[in-house]
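Just the one chain here, laid out as structure tokens, in the form predicted on its own.
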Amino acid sequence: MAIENRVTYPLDEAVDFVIIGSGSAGGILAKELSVNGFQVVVLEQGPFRTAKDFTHDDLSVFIFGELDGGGNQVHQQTFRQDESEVATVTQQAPARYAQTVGGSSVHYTGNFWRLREVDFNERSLLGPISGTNFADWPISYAELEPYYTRVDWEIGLSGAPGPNDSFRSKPFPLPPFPIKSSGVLMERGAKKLGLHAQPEPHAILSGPLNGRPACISCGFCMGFGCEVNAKSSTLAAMIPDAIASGNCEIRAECAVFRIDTDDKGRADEVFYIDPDGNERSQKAKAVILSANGAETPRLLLNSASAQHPDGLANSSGFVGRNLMYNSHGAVRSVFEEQLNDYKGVQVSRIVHDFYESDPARGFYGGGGIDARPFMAAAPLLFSLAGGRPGGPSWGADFKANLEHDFTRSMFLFGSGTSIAQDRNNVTIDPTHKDRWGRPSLRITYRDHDDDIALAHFLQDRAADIAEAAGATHVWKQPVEHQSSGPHLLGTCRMGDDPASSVIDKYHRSHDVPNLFLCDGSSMVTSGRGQPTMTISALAFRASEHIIAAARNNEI
């Protein structure tokens, strides 16, 4: 990490901006605008870790919380599936992402996809969905495409072209990894019920690149920050060249409370609680609110005011509204030969052979399938839940299942669409405070019809996969409707209108010039399933308008 050219900014000047959130666009706006000249304060509310940090221990990760600020005890997040109940306290943060620089990139498996041309038009091919705020993107994917490779080659991905992906300005920089035994299965039954498995694209170096090192295999990609690097997170291939810039403060163990607004209703400070407790703000010209799909519709609706009543940037009342989990469905099984999957990756093979909606599937949606280790890869995680479903769950059996299955599984996952309805949405508590005091997000959520129709439609082929390869044992996870998820989409989203949207297609606010919005919030639809690269491409698609506009002295 380059520590050279570090540079503090005092809090009563105004910067050129403030943006909030660090991750997978607020990383990349940091490095991009930093680079071009613009002073930047990037106000954090994890700590700044670096490879150096980043262990294996299960029990700190998925117990602890190490990396997500240490779970729902400390966010008191609630949740309810409709606004006639009380929402309460849960076990698993409703809303899941990383604290820490660098955001949910630094933890994410590093599977991405491209959304395709239909996902920006697919309602004036569809038509409308009754009782759902489905709707087209302001922008298309050849708009879009351009930083889809910027994505590739700068953040850094493994991959090669599937059969039916859409078209590419240029190659992939680095080739796919190697096959795994779950891609080899997976390959196999593809093949025997007429699909196609391809390669699983990765923000995951399979190579050299960018003065990063290749991926050593340890296995621990899923949940785990990486040791060597080789991840593309941002805290990895953004935020080093943001501080050499010169021109880039990371302020880490900072949460912001609240975004004010002059008298001419224009953003001119952001409020923060700094590592010892205190109170904080950072004037500037102009704010940009990077804090994942929950987070920042949140900091929007604590920002109300007397001339914002209902939230800031708030006057179409779409603040928080239209959230989306994407839809899963999940096969485990179990081989007779050892696979020893937990080498490597966790994904290498994935089937897009019904990644476009179908009417005649008699329901809304389409998605991905792939192949993976899961927990399989995590001995704790396995030993916690790695009973067989319907097995037993203590005594020598169980002991002797999980000897045998940790080197046997496989698990298939079916990733779909979400469509976007006002009931599932991110709001405020009444009553119920986060560790800074804050008052705690809110989120009220039940899956549409449609998607819990699509995730046993992508369950069943899966495991027809799963059964084609050869498996032993297949069991097909429960579907249910979702009470927590790490994909938060669409509760900010981009559009022309500014009655039915929150941005404009180039993130500005439609009611505060100078406040910016760019995460999974920005979504109009939720992809097939694996957001993080689109929602990276919109971040450096944002920063060259935000960059002219700045220039133009259009903020």
Given for the second form:
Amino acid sequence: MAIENRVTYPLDEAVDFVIIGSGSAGGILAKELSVNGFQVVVLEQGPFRTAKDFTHDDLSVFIFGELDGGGNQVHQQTFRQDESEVATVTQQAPARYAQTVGGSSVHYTGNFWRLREVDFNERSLLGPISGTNFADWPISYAELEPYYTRVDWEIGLSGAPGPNDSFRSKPFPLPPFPIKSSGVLMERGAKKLGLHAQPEPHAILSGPLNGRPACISCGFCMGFGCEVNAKSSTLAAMIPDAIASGNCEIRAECAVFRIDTDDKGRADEVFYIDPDGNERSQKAKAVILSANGAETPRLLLNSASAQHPDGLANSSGFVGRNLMYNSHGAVRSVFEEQLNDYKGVQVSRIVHDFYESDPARGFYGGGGIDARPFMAAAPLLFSLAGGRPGGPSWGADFKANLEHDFTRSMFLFGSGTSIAQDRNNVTIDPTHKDRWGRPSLRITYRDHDDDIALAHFLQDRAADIAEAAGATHVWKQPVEHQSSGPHLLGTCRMGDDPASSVIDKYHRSHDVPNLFLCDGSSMVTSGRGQPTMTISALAFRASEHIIAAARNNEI
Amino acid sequence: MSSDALTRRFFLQGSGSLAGSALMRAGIPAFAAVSQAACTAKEESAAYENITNAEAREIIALAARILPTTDTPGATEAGAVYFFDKAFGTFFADMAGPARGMLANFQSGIAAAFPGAQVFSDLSESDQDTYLKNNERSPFFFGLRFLTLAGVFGMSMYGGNRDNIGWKLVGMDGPPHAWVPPFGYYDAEYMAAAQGEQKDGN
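Please move on to the form predicted in complex with its partner chain, as the form predicted on its own is already shown.
Below is the whole assembly, all chains and molecules, this chain first.
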């Protein structure tokens, strides 16, 4: 990308905003604040890759964690199911996210579901759930809708409304992607069962938009960066404008380890390790933390001081609590003819008939089901993990199955709600440190019984769809308690009551008036399993309020 | 990637033995660790750079049991051994020593089990399968399977997947990877039916 108007700010002069993280929220905030004339320094721990750096190299991406900063032996994140256990460094990171400018928006699959009205006020509608922090949001769908629409048009979405979607003030800017074989089969199965398959909304361009090109249907979306900038990452859609404003400095490979406050309790300095391993700090008039739902609470907890002994912005004790991964249940199926689903975007049809929670099911929760190739999009991944369940894993029969199944496989993913609980949280590991020497992220997580029940329910419905579509083979993947996830939600929730939330409904910390938090951590409920659309809309909304406050000298 | 149990299982099994390599610590593209001169699939006659001819013979025999040559090409034709060779000189260099130890340990039981044979490549294919099956829960087998599959299905710049044999084997077109729909049988049928309806409507 041609980047003009690069700016460099001195470390010891306070810039208007330091933004920590450049992903789905940080990238949007960086653009909005900088094009509105504010000085912005973005600190991103990953490198500044651009489209030309992205490949189809599944060995590097899936095995070596090229875009994730390496594997968990590097990150040293620890996991335990219960606080009575000593957390250990797991092989797969409990909090999975990309370390690169643009954050996880670079490697995401681009499934962009809006929440519905019900996601914001479900606690009032259904009543409390004992032993949980199930709560309403302090904002409604109607308040967020204009910002969902901004995401549609400014980040760049392709899609068409489904029969039960919440209202939208403007149509999608681009039509949905053509239906794939997996979509045809899902539609066929759904129709037989009286369900509705609807087009998947994507943060990937089905046609040119905002100076960016259409998708070339290479099929390497999930986990990969897009080599043509058709995927609507903040790297492609926001960062170039931020830099072109002449007001935004992106400092890549800078790992923040502490936010300091002055004697008035205001955030005034952000400390980080620079690319050469030196400790640096940037003075700031205000700080925005958009590091994701795991790293944002970790940094707040690692910023504990005499003034803030339990961590910054944590007078409520809610920093790090209520982690939600979203519930998941998967089905694998094989069909007689070739789907060749490795071509094109992952998902073309979804079923949202089970979105609402239904007391008749006997548990709380709802979700959606999508049809996709999943690992049958990349031969290496498929060969390593795509052998038939219970079937051979090597030899002639294994090979024959690979030859048959790679082009004939469909995965159905059920994704849905997780319930917010105190016990599921992000804390600081007492012994481990990451490669920058920062005390490690520790995740404690055990799905709520209702989350597990929902995973089974969605999986059963997905299996029904595959069977009705005429699959020759259908396997249900074991539903297990999750120990890792890319959806990191709820850990610094927004709310009106400072005793039970970390930020107000404009993303301002209840405790530190010039500190704003905006990312998955802000979410009060988990939605139905594709949170990034909401994180992006929250970022547009937050930026509008932060700009207004700054202009009124109210920060 | 909302992938839960599948990816979890894969990574638990898949990345364990890779942990701690210098490459992972740096988080850099794997191919950056591979020398430019060697960034192509190797011809069958090419010399090995990091393994001996004797080791190569055993690797070829072993990889051929993971993905045998049948009526279609297998690990041998894909040149998977050249992936092993490159890996042990670059991104798995720190594992070359342990891998040699595991191979020696694996081979050490052969003479007793199959009188007259010394090494794996001495055995008939049937005996090879029997012996390998008895070892299929070992770390050695895990590493063998991983490296073989990476050598067949990984990008050819890593030395294997000669002429994209691995991709052709599973029915993947290209490179280049860029397509226009219809992609498969069912969407083609759907599209044809939609066009038929349109004509009928006219």
